[in-house]
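First, one chain by itself: the form predicted alone, in structure tokens.
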Amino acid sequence: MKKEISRKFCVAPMMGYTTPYARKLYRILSKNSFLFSEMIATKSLIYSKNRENIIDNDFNNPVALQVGGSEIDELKKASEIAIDYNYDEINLNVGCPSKAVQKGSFGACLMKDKILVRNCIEALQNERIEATLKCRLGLGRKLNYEFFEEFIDEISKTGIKIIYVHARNAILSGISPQANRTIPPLNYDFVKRIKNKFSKITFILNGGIDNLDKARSLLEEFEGVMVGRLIKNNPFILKDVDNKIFKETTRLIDETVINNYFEYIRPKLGIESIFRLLSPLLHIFFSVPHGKIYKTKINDYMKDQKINLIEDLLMKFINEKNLT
């Protein structure tokens, strides 16, 4: 049976970042945020020998598994795998504009074929897990509300309940995936219009939300927001989410946060690369004066697998920068 889950504040799926290790850190920092895996190609999900390291959940719920694919049989299998790994949701990516994704016939290019996307959602649907969609407003450099509405209208025929919308178009050629997060103009008005027309669907707004005050303000108009780069660049912002967004008591960053995370990653040393284990924490040095000094020391310690020295250094950094 599907659970009733708040998607008021979601941490976006980010390739190379929202790994099982990042999600563990995010969950330590915020108990209410709704988390996402990286986008995982259905073929990797089904056939990869490293699947455990890619999709391990470890009770980080509430959490969604995001997949990329358009083969109906593979999507059905992906849904069963998500259930087996105790995910609360399986989400189809129809927003990534990268060339590699286009070559695999998934991501934003699927918005060209709304019938196929409808069939993909139907393949993912299962009474034991929520099947959702993450999309863009459209394709190309020109915004077209009619295209967006026709696309959502077709998808709505599946009975889908939740759609995440990155409120920009996807430009499939001429600019990089990174530029696709900034160059196509934002248009929140399209999302407002679509949510009013399709009132039975919950639309979660993604794109351009660069601080928690803006997130809180947008929640006056939308039922949920999705934030990515803000959390990637400084995951400790999540410590304020439960207070500012969910009205709970402020949680401090103290030694237990670091201790809990290192207790989680220590048994994985030698199985997983130390950089992949530590990368979620390294972003706390983003835009911090003298942060490069700490990063240099940590890189030296990582080469020698000196995990205890890294933990001590992170403790020192947090205390010195008053992150508590």
Ligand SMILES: Cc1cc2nc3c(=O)[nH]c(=O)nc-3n(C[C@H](O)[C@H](O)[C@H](O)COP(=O)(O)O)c2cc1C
Second form
Amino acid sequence: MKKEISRKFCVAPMMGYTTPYARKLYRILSKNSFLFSEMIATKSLIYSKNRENIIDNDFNNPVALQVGGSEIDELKKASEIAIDYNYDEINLNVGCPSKAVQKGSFGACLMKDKILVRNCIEALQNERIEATLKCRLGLGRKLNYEFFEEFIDEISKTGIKIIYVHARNAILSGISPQANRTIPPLNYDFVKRIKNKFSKITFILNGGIDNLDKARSLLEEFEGVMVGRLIKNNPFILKDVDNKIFKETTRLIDETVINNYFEYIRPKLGIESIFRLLSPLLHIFFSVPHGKIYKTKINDYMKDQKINLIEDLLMKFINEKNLT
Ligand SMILES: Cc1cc2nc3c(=O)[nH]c(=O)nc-3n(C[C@H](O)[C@H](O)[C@H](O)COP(=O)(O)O)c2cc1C
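Since we've got the form predicted alone here, give me the form predicted together with the named molecule too.
Complete assembly follows, chain above in first position.
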């Protein structure tokens, strides 16, 4: 049975960041945010020996497993795996523009073939898990609402209930994946129009939401928002989400968050790379002013696997900058 889950505030899937470890930290900081895994290629999901480390869930629900793929049998298996690992949702990535992903015939290039995407969603659908889609507005430098509407119209035939829209086009050649998150212009209006047209589908708005006040005001028009880089750069933003977005009384979040997180990752040292274990916390050194001096020290400690010193340094930084 599928549970009724709020997707009012979602943390976007981000490769290299929304690892099982990051999700543990995010969940300590916010009880209600809806979380995503990184995109995982269906082949890795099915065949990788490292699968446990990639998709471990550890009851950080509500959470979606995002997959990249377009082979029907693999997608069916991916859905079963997501159920086995207690995910609430399986999501198909139709937004990643990278060359490697295009070569594997998945990601944003699938927007060229709406029938194939429809078949992919049907393959993921299973009565025990919600199958959803994350897509862009279209492809190339020109925005074209009719293209977007025809695409969604085809997908709507699957009975899909939730679609996340990164509200800009993907440009498949000539610019990097990173530039594909800034150069194609955002257009929230297309998402507004599409949600009015397809009232049975919940559209979650993504792209350029760079503070919680903006998220809150967009929630007056949209049923849900999805936020990526804001959280990547400073996960401590999440400590205000339950209060500001879900109107719950504020829980006390203090430096024990860091202790809890380090308790969780310490036994994983040696099994998982120290960078992956620390990556959810490292970006704050870039995003908070004057953090770079700390970053250099942390890098040295990481090389020598000095986890206790890293914890002390992080604690000092977080207290100094009043992040909790
Ligand atoms: C480092 C990084 C990795 C990303 N990896 C994924 C991914 O695995 N799957 C996906 O659908 N989108 C991925 N994205 C795109 C985000 O999910 C999101 O759509 C995009 O960053 C726009 O949202 P924002 O403006 O709130 O950051 C990634 C973005 C970043 C910054």
